[in-house]
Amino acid sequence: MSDNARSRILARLRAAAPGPVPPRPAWTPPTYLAEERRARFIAMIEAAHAEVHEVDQTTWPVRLRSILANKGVRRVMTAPTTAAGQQLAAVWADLADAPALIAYDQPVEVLKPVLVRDVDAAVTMTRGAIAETGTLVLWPSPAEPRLMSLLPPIHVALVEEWRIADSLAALMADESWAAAMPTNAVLISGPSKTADIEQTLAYGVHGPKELIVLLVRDQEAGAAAV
């Protein structure tokens, strides 16, 4: 392009008056009533082919068990501290044939081979859910660290339902992330997956290839959160 033709074509563009900003459209996050909130979570998260089960609070070691052994599951990761972690080793003791425990606690740098190659699925808890998308919310710590729902074949997450909020939005409201973020917080819709130039997905390329959601029910605290 000669000198004159690069002038002009700038000129022109220095001379264009510059349009009118469209306005933003109005947007209003959606609010269900509590039976729709949890309706809606679980369809979203199963169209990304996440497997949901319904538990309660003392059993669900036990249901976890039978979904594992079905799967063929023989080494599990757990964060020993948690909650969770603790439940699932105390029922798991007394069962004979439950998967075997592998406890995440050592540095990163002595498990990651672990998780990579010995383990078959891990447990972590949720700090919530998000009904419109069919989304969870994980914020990792040093206890329960990212790596168990991204390294592991089988991610399985705890999600209390009372926690499972209408958005994104109402549910950083809810936790008052303005005033305490987390240095990381980690949305999952269903197990990892991608697609090459031919549209042909395929799971579990870059993390889990099974995601198993374990919806705890808790009727009191739910009914207190709606």
The other form holds:
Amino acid sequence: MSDNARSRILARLRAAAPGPVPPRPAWTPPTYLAEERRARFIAMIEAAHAEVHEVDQTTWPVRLRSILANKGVRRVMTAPTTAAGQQLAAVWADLADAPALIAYDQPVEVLKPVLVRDVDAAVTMTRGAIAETGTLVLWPSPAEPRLMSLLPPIHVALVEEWRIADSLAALMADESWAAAMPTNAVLISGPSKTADIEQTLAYGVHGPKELIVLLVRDQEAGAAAV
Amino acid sequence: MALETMPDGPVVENPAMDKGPDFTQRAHAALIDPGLRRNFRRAMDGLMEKRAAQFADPVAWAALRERGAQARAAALARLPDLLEELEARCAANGIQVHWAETIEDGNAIVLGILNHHRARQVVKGKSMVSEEMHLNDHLAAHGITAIESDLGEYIIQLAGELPSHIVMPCIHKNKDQIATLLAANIPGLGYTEDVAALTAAARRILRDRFAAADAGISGVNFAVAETGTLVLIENEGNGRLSTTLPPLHIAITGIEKVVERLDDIPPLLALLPRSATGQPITTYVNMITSPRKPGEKDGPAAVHLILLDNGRSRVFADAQLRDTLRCIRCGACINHCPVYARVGGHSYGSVYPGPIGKILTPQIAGLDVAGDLPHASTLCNACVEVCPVKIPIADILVRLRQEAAQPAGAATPAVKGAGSRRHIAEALVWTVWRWVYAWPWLHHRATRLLARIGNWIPARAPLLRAWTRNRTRPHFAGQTLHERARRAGIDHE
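Output the structure of the form predicted together with its partner chain; the preceding block shows the form predicted alone.
Every chain and every other molecule in the complex is listed next, the one we just looked at coming first.
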């Protein structure tokens, strides 16, 4: 049935007079100066209800512990084999009353009950970010699966400030996305939200209620400036 | 909220669907419902203001819109080739592609896939194409429960209604109505108008549904031929959950949603959410290129893509009507339509309301079924001015009116049901009108006659009655324009 449907649909489309292919008009996405880029990213993602904390490459796990302690977080999911996951585990092991770490180290079929209900927060890295719209760019991987940024009520994302691109168009072109798209690429611009009830914003309808961005300072650039 | 003034609007669960068989009757019922009109007016005013703020720079808007329109027009220009390219890329990525000519075919394919996987519990992300297919009813008839997970869709599913807007499905309901509905349907939830509490209750209920689901069904915003990628945008995360947590994902799309290249996506993404709700971007942009690969810990093991025609290839056949298929379903035309703001979405009696519905529905369902819709417009052009992909909606409305009044009998009419609204009396009036304007001596005599006796024609006379039912009866001048011109000394004859 499907094969016949396919050939009939394509035959009908081919029978129609082909339209002229319009030429691509000039369009350039916005670009920012170095100092604007970072400020734009922060302003945009904060406007979308995310929390941004500027952190150092070495001390962020300590900082994160106090941020999460204020929110009463007790169980944190991490990707145990990523650089961030390992750094967090190493530092928190030595800290008194750090939240418990739960590793996403098994398939969802095994971890589903924990993921769906028993985790307060998850920490992921990001591939980059976008200044124009205040957006995080994630390419989930076997080490850092898709549901980490979706099921827990709080998503903590590490963004290295030197990875902030001007726009999605620039990022896709610079990194040649079209040549090798991953299973899933996701852009995140704030916590989960809805305005379906009388256009009143409410957060955390299905995904995270809070998005915490840890913006990692570019220490080399900082040192040069000093 | 400051805007909160909602005392005594009648609680009408199904505002207009039951109030008449055609647009005119349903619209009349909606117009005299003050609660409904307040709900829509407030929502539309807010949406228009937010969109305008997003496109404050007219030069940037023009350039971006040109690029977006080009991306859609270029995709349609090569549609059959791109569909084959999309199919090949998806297949290479492990996504199984199915073709459906009709909604019956589409429903049968979905059911077949679900049965093959023994799936009984299904969660759905928001999908207008699945509304077009009435998929939930079809699945329910075969013992499969499909739960809508978008909050707005969930609310109208509980109410047993249809969406009244393609982006904000329960925009016709106010907080009291939703609070009453959720209190009646969610165990343990009392009546509350606290939106955060209502949202949290829905999260709790739907989280369990996601965890138990055997399959997720979603729509598609853009399908990229170059890479075989499905792009889905949303704010809630229910779309990501539907396409990630269950072991099976079925995506359904109209055949027109394909774009040629991945770099067509950024300009379209810069247009869609800003046009729709005035957001710079949606919370999530979910790009799916394959099922779960070996070693990956989550994501569905099987992903299917259903390409639905349902009359689109017929729309495609006509060079002018083809532009209808550029639509990216942002709803800006709906938000800016003075008719929609007053009569609401249910008056249209179809899945796609507002201006885009007025041109799409009659072409899909046929002018014999939905021929009144192209007339539900003042041709004010507001929709055309805001359309981010430059669909000439007003021109297409006029064309559809003409098609509906064509003499019937053409072997292959451009639109299904062409000629179905042709009335002998109306055709005769226009034929006489054409003669009068083609022959100066006849025009001269006819206008002089009307100037003398026109005001004696009763307002309720046949033919005239259709006009005077809602309008003041026209008053004829005592002299024709020609007579007055001649008296003023102007004479070119």
